[in-house]
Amino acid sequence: MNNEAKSTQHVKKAILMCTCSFACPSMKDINFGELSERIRLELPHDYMLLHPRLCEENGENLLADLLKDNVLYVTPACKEEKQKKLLRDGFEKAGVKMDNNWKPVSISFKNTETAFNDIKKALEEV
């Protein structure tokens, strides 16, 4: 999709939230049902998902089947920079590029308010 095909559009926007398993002691202050929840009343956005691995097999088939070009998805996860390694190849097998349609917001060692804020920033800056 060119540039001036993408501003006559509305392009979506979407979470694609990684838990990391629930498990990860990094996210262990946050309460993914509180901030699932808090997310989808108050921010704008188009739908949401919540993962256990996205950057799993099956994580990564899942955004082969869901990615498209014309949405921006927004991943709250682990840092940006293990996000981008370990979500590239699930981009990748959906054929859409990362630079385009991507904006990871890390979540690692935060509790639900900063979480929360953070993926609202993110959202506001797109």
Second form
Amino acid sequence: MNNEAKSTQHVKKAILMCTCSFACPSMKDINFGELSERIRLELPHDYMLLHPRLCEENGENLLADLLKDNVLYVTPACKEEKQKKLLRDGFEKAGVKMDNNWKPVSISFKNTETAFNDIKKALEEV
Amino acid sequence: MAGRDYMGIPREEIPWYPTINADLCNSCGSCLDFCSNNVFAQGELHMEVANPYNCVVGCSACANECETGALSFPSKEELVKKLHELRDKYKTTV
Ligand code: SF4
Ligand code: SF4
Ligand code: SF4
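Okay, that's the form predicted alone, but what's the structure of the form predicted together with the partner chain?
So here's everything in the complex, that chain up top.
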């Protein structure tokens, strides 16, 4: 799988963080309030949103409405391969290519600090 | 791995987890590979739900991975009704 977003003409970087209903055991060590506030204050990006379930209808509707070609989306959520399957429909509905516009970050089995550092690294790489 | 409370309700009170239809399960392992939460375990005859309360409340993503249709979940309406009852019991204000 190619997780590297290919295009260089993105004008914005956005973070779409999925909190898995704040209920996933694999994310139990993440304080999403602290994580999102640290991201907002410290990391270079244009905007961020948190959603409780990006992979279901409500989340897909949001992706379909929101995603744009000239934005690079970093998605902290479940493991990368899982995200690829689960977020595909939302990207397709928006007509935005995952290959070009998407960089997943797994925050499964991370704590707030390691999740923050992995999101930081992802933003630096794109 | 302990689950999280959900809306202030102890996870074990919420009857949300997959049910496996043993007649349909062919032990392919797709659900086991897909879910990170240690919910499933390969049993002798078919897949088993070993840790039901590790399942994320409201998630049913693994059902799409099961080609035989062996996995099922309560309906969203049943979940919402149960959560209303439990919020009353635990007096949460969500
Ligand atoms: S996309 Fe992943 S992290 Fe988000 S709700 Fe679905 S399974 Fe959970
Ligand atoms: S994906 Fe379906 S058929 Fe395969 S092991 Fe799981 S329940 Fe059984
Ligand atoms: S519904 Fe989600 S959390 Fe529950 S067993 Fe399936 S993939 Fe795992």
